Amino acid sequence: MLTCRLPRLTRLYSVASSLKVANSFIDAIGNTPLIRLKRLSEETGSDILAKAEFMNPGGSVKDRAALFVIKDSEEKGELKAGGTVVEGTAGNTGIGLAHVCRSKGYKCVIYMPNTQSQEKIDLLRMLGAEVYPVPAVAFENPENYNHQARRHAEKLPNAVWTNQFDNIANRRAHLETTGPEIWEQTNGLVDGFTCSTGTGGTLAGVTRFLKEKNPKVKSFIADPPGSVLYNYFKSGGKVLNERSGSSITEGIGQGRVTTNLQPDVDLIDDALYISDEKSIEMVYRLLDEEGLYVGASTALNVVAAVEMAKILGPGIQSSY
């Protein structure tokens, strides 16, 4: 989610886009539009712009990470024709991987917490993935779904564990695609960026790119209940293991600082704690006011963008 200065609105939409034919599922990933959220923009005096990642062919931002972690394995010679891709995921990365694997002719194996929705499990299996729902336990536990995925890959020939949480090819996807798209789509007028984190790849990659383009761009992490990252950033990195509550959101929040996030921790300007109540309210606001039907995790990002806009103030470049 982005925050831009309202007075420059007319310049944001001066770049015409041309339609082209994608040669494959993979070629259709990325280049998603920005959507201005009209009512929220009017309320805050800033342009609240949503990156429409649901327009990726697999339906989420995780298509980008899925493509890049597979490409990384191919480039390193770790994955060859007919191989198997194994991952631990709460859902959307698995969906992206299943699509990309099907497109490239790889087998796909997914381990996921058994707290995730049955719809995600059914979709993954329909896409051809083997799915293993396992008890949800902390990362430190050897039976955590990520560790089980790693062990599964180690037992197979021509197989890789793509390790989305600590594989920086995930971060690179956003450094090389999402960040540049945002910069170009806003003509370099973006003032702030915020999103929640699971792996941390989106936040880290986009933040790094935008800060390198303009150090005045602000980056806020949006965190749900049950995650430790809000307290980590608010304490200046002193408090990491303090969890409080749980959340209805799926696939976001974290109990540690991942390898994807670690290199860019110092670039994050602030953290926002977003309650489930606010996220649920925003789900219905977006549906009623914008015609956008999104889940709680996306709604959380929108709440964070609104709070960021209120903190930074309308049209004030020096506060960014």
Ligand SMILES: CC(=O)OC[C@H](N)C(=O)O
The other form holds:
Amino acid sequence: MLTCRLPRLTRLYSVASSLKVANSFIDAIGNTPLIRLKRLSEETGSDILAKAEFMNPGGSVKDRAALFVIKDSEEKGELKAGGTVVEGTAGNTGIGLAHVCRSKGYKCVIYMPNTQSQEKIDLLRMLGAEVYPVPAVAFENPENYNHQARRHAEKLPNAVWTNQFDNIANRRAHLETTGPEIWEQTNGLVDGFTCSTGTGGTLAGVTRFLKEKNPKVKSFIADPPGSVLYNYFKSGGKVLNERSGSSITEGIGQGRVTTNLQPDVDLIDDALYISDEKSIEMVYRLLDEEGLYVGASTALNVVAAVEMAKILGPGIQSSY
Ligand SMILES: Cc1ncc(COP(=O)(O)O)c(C=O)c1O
Ligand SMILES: CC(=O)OC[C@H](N)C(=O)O
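Right, the form predicted alone is done, so what does the form predicted together with the named molecule look like?
Full complex below, order starting with the chain above.
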């Protein structure tokens, strides 16, 4: 999910006009619409557009990364027919992987922090994944869900740990699909982009693509409580605090600069800290005003887009 502001935009690129038959689950990933948020656009004087990543067939932006990390393993010859994909995930990447695995005939093993919602565990099991909810401990701890996933894959023949946080095939998904879609859908009139980060793949890939197209496009990190990236950015990359605090949002927030984020961290123009209170309020505003039923991580992105629009002000490519 992403939001951006397009003061000059008069006509949206028609997604419906590009309707075609998808030959499989995989072909249905991506090409999601941009939805104009009418009330928030009127309120800010900037067009606020939300990329409807919930319309991916697995239900989130993470379908894109799931497809790219699996394709990468196949291309490198690490994953062969009948093999197993193992991943550490808050659940959404797992859901994308479980779908792609099912459609390609792979087995899927998921390690996730036991703080995540039961619905995601239930869905993963329904999709045929083997799921291990494990205690939520810091990345530095060998029992962290990611390290457990890596060790599981190392013990199995024909298995890969897709390593979504540090495997840059994830970032490539957004360089090659999400970023170009936004550029095309807005006829290049996008002038600001913001989203939160889990692995950082979306923020990094989209930022890189848009800035290569037009260096004047701004990019802001949207950070929830319990994440360290807001302080990291505001200290000019000097302070990487220990994680403290927590958030009701799931799948976002980060304790380190991942390999997916690292190459593009210097391209980020600003960071926004978004409290849970603001995200929850936005969940209900989007439902009441736009008829959009979204989760807290999406609502957080929208809060950030509104704040970004207010900072940049109406008028394309301001001098911020
Ligand atoms: C629902 C949801 N939104 C956003 C993200 C963040 O995306 P990325 O991993 O590309 O930073 C994730 C997971 O990371 C997620 O699960
Ligand atoms: C906690 C986190 O960063 O999760 C990454 C990703 N959203 C996932 O669903 O796995």
